[in-house]
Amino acid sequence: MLNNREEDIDMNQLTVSELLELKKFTFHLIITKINGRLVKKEERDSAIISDGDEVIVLHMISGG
């Protein structure tokens, strides 16, 4: 699941960084979570997403 939508990715597992690249999430201010646990920016290269995990990617927007 990615952002509450079922995704079919032809890999058993991948890192958060790989997912962001695969889905072309290029925003500078991104919040990532796996199964409700916050994944810090510096952990994205090592944080593994496995089959069945729920992933949230939020793009933070600022404005005035």
The other form holds:
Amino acid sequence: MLNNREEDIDMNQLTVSELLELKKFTFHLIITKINGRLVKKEERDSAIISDGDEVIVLHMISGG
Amino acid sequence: MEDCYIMHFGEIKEKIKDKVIGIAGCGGLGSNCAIALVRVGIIRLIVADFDCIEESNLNRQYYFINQVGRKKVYALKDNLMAVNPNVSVDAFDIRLTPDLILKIYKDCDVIVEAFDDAEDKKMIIETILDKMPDKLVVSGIGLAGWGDNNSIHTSQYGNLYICGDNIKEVNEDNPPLAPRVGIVANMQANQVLEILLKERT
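One more: the block was the form predicted alone; return the form predicted in complex with the partner chain.
To see the whole picture, the full complex is given below, headed by that same chain.
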């Protein structure tokens, strides 16, 4: 699940960084979570996403 | 809506009167959201901002021309008290850091993220998700420009709610303006109200 939607990716496992590249999340300010747990920027290369995990990728945009 | 959520205004006010709402940032989102919450019966707020009111803020923020130059937190407190003199507002004239967020918002039922800058939004959301994961947060993201009403919506990710279009960033061609900022701010207030009224206590 990516951002509350089913997502089929033809890989057993991938890291958060690989997912961001695959799904073309290029925005510089983003927040990532796996199964409700925050994944900080420095952890994205090592944080593994497995089949069935709930992943959240959020863009931060200025304005308020 | 389920029957058990049908309430008179008196019942609504009774249910939310002891709730504490944190407002992080008192610009366009924070000032308008706080006003809406006080109008429906919230009487305890914790507000924080380090900025002073500038004339350019008056195109969207809930301040008045005679308040230009004043600290936003104190002017907002006055404006909230002008709506309801019984409101209790803890006003912090500070730039929020992760440590201060944990300290001042620890007793809040819901925190409204109302910063302007994307870096600050990231900082507070990450701080809360990481250090106070049980806390409910209602964030405003994507509100610049005008028109395009139907792009504005709310998404829920666990304890984090995001109101806005998630797309339009403020820049020279997309200034923040009262209508869209007000819509998102009031959507945040509406989400806070829904959370509080659906709480089973």
